[in-house]
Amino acid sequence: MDMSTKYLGLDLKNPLVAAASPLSREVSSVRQLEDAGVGAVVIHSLFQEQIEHEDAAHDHFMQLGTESFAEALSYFPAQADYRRGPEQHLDHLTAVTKAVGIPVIASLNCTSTGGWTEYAKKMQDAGADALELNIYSIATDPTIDAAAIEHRYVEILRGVKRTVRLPVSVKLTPYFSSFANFAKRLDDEGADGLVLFNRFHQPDIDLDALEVVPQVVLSAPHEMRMPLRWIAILDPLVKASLAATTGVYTSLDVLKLLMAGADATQLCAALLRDGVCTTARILDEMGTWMADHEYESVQQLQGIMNQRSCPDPAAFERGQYMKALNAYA
């Protein structure tokens, strides 16, 4: 069975990509992912805060006065909380690229234009095969409109594309006013790939301590339907590679996403919850299903259920909304 696919212009032996996660923090665990069968791996993000913490003066002023306001201590991680500084992160990236034979995708999350471009170049020099822009920001300022937020994404992409020769993907959230329009705009600006979707981690409140506390909750299987829907809509509209992430747990999830038009699927929660061995199980089950249904390759089934190819394209739009509600018993 030919499981190979092409993502970001890279040849992958299969469409299973290990998403950015704690599993990429050590070279040994990345080797385990490769041995388990993943087609590529995304290294955990380098954050602007890590870069800025290299400046001792910045760290001093970040901590100045926090002893007066207990809640201020929890706003940002202390310098010691970061496992690696930016240079160590780059060294780790180089070590991973030398240790494995699968494509290694670097991930970057910055807040300033200079941070995006400077470290995109450094990640290229460190040996990354591609770059994923993890643009994670929450629009809370009422004076900034949707157009300005979209423009910021475009400017980041333009700056990075001018700086590096690597293929560049943009990891997006679904919370844009006109998502199809914005995705097409990024495609027109030269994005080599779109990763759907980033998840905003929602904070919780500790009622006893009266503190806002971070809480990481792994995605649930039903969340796969959001990227499934949008990949099916976008696949006929954009040239960029499409990767699905969030809620991808089983071989059936992967097959559905490929049929919708995905070039790759990123696994995170499934690997963290069930272990890296789940990759081999998914690949084995995919092969069995494809043989039973007389598919000889991943390419044969990619996009056969996107909006343009689907026998019922309205299923991805409003047409099925009333039908779904009326069918519920």
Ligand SMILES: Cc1cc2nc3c(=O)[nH]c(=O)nc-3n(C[C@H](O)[C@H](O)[C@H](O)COP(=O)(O)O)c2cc1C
Contents of the next structure:
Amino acid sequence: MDMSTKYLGLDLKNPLVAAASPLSREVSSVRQLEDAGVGAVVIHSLFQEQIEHEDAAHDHFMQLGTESFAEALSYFPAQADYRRGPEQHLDHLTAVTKAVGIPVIASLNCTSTGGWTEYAKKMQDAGADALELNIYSIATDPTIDAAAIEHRYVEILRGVKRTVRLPVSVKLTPYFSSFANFAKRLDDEGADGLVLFNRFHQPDIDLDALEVVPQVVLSAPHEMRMPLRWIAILDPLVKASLAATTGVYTSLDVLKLLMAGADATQLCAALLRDGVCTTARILDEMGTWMADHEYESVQQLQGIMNQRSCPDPAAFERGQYMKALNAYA
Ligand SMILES: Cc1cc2nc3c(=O)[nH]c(=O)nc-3n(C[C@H](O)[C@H](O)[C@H](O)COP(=O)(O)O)c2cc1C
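What would the structure be for the form predicted together with this ligand, rather than the form predicted on its own?
What follows is the whole complex; the chain from before opens it.
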């Protein structure tokens, strides 16, 4: 069975990519991911704030800054709480790229443009095969409109694309009013890939301590329906590679996403919950399913269920919604 796929211009032996997660913190665990069979690995993110903390001039500016800026700074982990500073992150990236034979995708997690983009070039020099930009910010300022927010994303992409010759993907949230328009815009701006979708971590409240508590809740399997829908809609519209992330747990999830048009599927919670050996099981089950249904390669089934032949995807979506409500007994 030919499981190979092309993602961000890279040849992957199969479409299972280990998403950015704590599993890439150690070289040994990335080796385990490779041994378990993943086609590529995304290294956990280096955060814009980590880079900016490191900058002494910036620190000085912070001390002189406004009260609210100083307070905002206290929301972030102290530099010592990160396992590695930016330079150690780069050393780790270099060690990983030397240790494994699969493509290694570095990740920068950011909210705005700035001097941190030079780290994109440093990641390239560290041997990364591609770069994933996770733009993670919640729009809370009522004076900033949607157009300005989209413009900021585009500016970040442009800044990074100017800095590196590596393929660059953008990991996005689904929370844009006109998602197809925005995805096409990033595609036109030269995004080599779109990673759909980033999950916002929803904080909880500790009633006794009266504190907001950050908490990781792993995705539920049904959450893969959101990337499934959007990949099917976008596949005929964009040149960029499409990767699914969120709720990918089983071989059937992967097959559905590939049929919708995904070039790769990223696994995080499945690996954390079920162990890295789940990769081999998924690949094995995919092979069996494909043989039973007379497919010889992943490429043969990629995109066969996208919405290319659907003249009005919005009407289709509304029809499905009405049918689902009517069918509920
Ligand atoms: C503990 C944990 C750490 C994560 N770290 C990162 C990260 O460093 N950078 C990033 O872009 N995404 C990170 N993610 C998000 C995952 O890469 C993935 O996109 C998300 O969990 C949805 O996929 P899943 O349903 O397979 O978990 C993290 C997720 C978890 C649960």
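Residue numbers count along the first chain shown, from 1. By rigid core we mean the largest C-alpha set that fits within 1.5 Å across both forms. A quick note: this is a predicted structure, and the numbers were derived from the prediction, not measured.
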Exercise for the section: For Asp11, state whether the C-alpha moves by 2 Å or more between these two forms after rigid core superposition. Expected result: no
Practice task
Using the rigid core as the frame, report the C-alpha movement of Pro311 between these two forms, one decimal, in Å.
Solution key: 10.7
